[in-house]
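So this first bit is one chain, no partners, the form predicted on its own, shown in structure tokens.
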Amino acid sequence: MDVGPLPQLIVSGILTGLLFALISVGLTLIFGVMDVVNFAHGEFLMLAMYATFGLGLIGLNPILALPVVVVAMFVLGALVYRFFVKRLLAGPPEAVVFGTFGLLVFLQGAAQFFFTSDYRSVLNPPFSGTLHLGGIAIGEAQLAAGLGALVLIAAIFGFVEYTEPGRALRALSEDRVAAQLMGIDVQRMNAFAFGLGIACTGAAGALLMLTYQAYPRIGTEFALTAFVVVALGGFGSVHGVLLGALLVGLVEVLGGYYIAPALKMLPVYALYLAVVFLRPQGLLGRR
């Protein structure tokens, strides 16, 4: 039965938006706790995709590689904070901007040097079929990536809301001075928040390898969309990230179909500008 293109586009947009949300939630966690915008966020995503590709060479598909990549990226994020970002925070506010942008350039150049510009995809992906539901065709890989992202976002939300470390993170985001007076180790929680944010890119990178290929500049492309998502939803808001990501996913897919694939981001940026003018703090953000 032919149901027309719209239901198909909506499903595709939602699944795409869920992946955007997983990428963006790490960015908003780091900003919410540390008040730091990590311009190298996309490059950590790129590293996670290459790590997933490398694990695929020894027989681990992206789903099996996901926990390994998440743990490795968490450790990497905590170390980057300890030996790099922490030092930048001791300087003027501009130091973090220029420092993380410099890290972006370094990681992208290193990937270009070691992996060249070739596109890398996993061998023997675990999902290659297509599901047909009521006239809507859904790729198994896209469905697995979207549902995996949804489960992980729910887990992150539950962790932040209902666990002791999560409450400490929320206390820091509300009032750092009060959190210190309550005995919270700010530096330790900063490292934890940065590691958790980078671990989110690790999970997203593993899931993206189900449907995408790794190359040195892919992180920049996704990072730009992540910044739009976070700005739409509101910096520091996990709920806002999910809402913003779903909107961006839907608008991008619909724009690519009804306008032109090359101009699919045009309505996304138009939506972003409208929100910035009408509600600068984002849809669910606070002033």
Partner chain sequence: MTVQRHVAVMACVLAATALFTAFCHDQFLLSLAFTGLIFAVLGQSWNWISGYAGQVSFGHALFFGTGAYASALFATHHGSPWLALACGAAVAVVLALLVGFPCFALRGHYFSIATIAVAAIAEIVVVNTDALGKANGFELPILPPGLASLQFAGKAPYVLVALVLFAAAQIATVALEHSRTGYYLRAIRANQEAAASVGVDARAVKVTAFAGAAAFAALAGSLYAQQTLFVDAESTLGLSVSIAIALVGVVGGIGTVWGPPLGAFVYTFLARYVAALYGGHGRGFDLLLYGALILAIVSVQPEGIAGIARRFRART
Contents of the next structure:
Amino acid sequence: MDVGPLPQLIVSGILTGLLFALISVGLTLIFGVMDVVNFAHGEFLMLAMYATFGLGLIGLNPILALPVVVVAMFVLGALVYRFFVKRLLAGPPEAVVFGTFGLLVFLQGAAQFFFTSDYRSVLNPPFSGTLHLGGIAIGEAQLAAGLGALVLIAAIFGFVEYTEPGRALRALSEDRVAAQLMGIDVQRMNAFAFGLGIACTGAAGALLMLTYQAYPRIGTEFALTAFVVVALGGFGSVHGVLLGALLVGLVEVLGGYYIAPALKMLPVYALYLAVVFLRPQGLLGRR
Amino acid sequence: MTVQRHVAVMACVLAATALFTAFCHDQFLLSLAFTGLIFAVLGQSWNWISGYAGQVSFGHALFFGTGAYASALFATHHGSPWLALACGAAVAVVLALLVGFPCFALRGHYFSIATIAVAAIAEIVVVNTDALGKANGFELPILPPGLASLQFAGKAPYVLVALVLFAAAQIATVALEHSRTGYYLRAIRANQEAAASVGVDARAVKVTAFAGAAAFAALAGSLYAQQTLFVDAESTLGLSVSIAIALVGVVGGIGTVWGPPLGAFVYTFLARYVAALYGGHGRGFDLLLYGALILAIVSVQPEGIAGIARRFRART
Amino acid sequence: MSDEPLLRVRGLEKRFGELRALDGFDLDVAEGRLTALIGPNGAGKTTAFACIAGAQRPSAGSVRFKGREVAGLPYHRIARLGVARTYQVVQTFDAMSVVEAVTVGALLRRPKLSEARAWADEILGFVGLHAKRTMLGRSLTIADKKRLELARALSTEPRLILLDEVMAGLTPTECADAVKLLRSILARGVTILMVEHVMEVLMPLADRVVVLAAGKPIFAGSPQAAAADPLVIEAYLGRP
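I have the form predicted on its own already, so could you send the form predicted in complex with the partner chain?
Starting with the chain above, the whole complex follows.
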């Protein structure tokens, strides 16, 4: 029986999904710990991609640039929390939504103003070949990005499950008041979680530069997918993110092939609506 | 504010805009005024559902686009633009009922993301439909100017037509504030469960407001199409349009009668005009400036410019 | 038909996964009387309220109000039939003024805003909150928030009002005021079902006491009989 391009598409869908998962896990971490949907998440990703491009100019390829970008984005995230998000949290509930939206507009405008709308790709891509494995052809760069994302997601899962600060994050997302009573410094943990969430976009941005180009509006495209992934899995659920991301990656790649490339997002949005109409809290979310 | 005071402010705004339109000959400024009024109507209609009722929508362009496409279709098929206005609004109301009923079962961010998804689906469908001009959009045929064709020689008449729609939206909003539905919307925003305990059918109330808001947004879309004589998916249905509408409401102040018009004024005149002077459109300076403004407002006064005004009044 | 009480609950069950919060709960509330629902913490009193009012859907059982089956009806529909309630943890409309919040309730029977506002003012006078009518819900003290909830519930002109621990956290003076208020609510012909911890408050007020333990009623009768019942004492004090 000829299975046609299906195995190829599934592999490609999973690799795409892993990258979505890495972006989305940052979003869900921030949401879980402080109930904030960071609408500027994609713009941080965009900044990370430009940073990776910039480090490429001084000779660092994206893989070598990754740790530098991750640290820089962590610091940036913690600072944004300390000087901006923290203030918003003290205001009415909509303030956070609108504030992070303002951040989106501001960062996108800044990128357009300072970097122009041109597409930028790294000058020295470390992977350019194609691997053939039993009839499946995968770009080495795509494989490296997907595997890199897998390793980093595993690291984040491990961190959240098995380390002391990870446990504190979980305690906060389960019951803020109790966590406070147990002596967890909420403000410090919030800043830490925001930094960590943004650091995830740093890692994802560096990996994305293996296959994508940076331009001011790229963040919005990925962020939209990330919101769907997070809501699909259930806001705040770390396992839900992985499930949602793989589903969305597969649906997008399969839809793009079997329906039409221009319609690839249609099944993704339809899937989201179908899921939340049946289960308003997402697949793995708690009510 | 009392009704009398709303009427007084309304009269001043109408008179000022009419005078400006009569004496201004700068077509660029007039087109900015038109855009400002259209965004005021859009922001106001968004405010009904996202401000008063607190259900933040990022898909309001769906209804704007519905009106714009209705006008474009009628014009290319020799229909009356007035019929297009009515049909666009009617289709938008039906869409609002169809979308609102399932979506208002969702709470918070799940709702917001569903509105993004619905509008994005509409955009994808339009971009892939031949009859709707795909991604290229289509131009409206140029007709002899006059009220019958709703096309005019200069920009000034467009401003006046938009001003009528704006006045209608403002009056409707004041009426809403002083109605059962308006009270129910605010109660839902404050505490949906407690509202239900006094007999408020939250979903029905939200769907009702959503349908009214959709009609106004569609009318604004129709007028927009009549003025630009060109309609395409990205500029009428795109996420960036939905975001611009929401931000107009936020900057001005949600849940207030005068917030969205203030926000629209700031959006068009400050951000677009100043950006046009110092950098030109498309280079991002307008976004940069506007974003900075939003950041400043949200961190200093989360209730928007209208909130600053209210605080100032409370002090004096 | 006419001898059926205003509210008749039979075999009400509410399960949360494995947990049975209500497990065969029966209750009769006679028209025009004050019935008290008491029981140790976690007995299911608040769940019972939520299931009767429609805030939660019962897993099984029957709730008849005015001779009509209402179990499983949406929350707002039951409110429209004439059941109002207050919450154990106050649920005020924080961003609305006191008079606006009560107007929301008043609009249920008076769709015209001017009439609803006038009625809201009257109810605020009745509960003694009229002087604070323009204050925002969030800036009230706990005692005033409880009054506000009561006013909001009363403004819907209910036949039956469910009061969940209206006395909790009040000072003795405030408690005495609240007792007076309850008496005048009864005098208006509104039937009261209340959850209360403070037995001394209930003794002179309640016509009938129902004691709930582990989701089941273990006693129903006069307050005096309840205080003397060994099962009730055991449920409250635990096994000796």
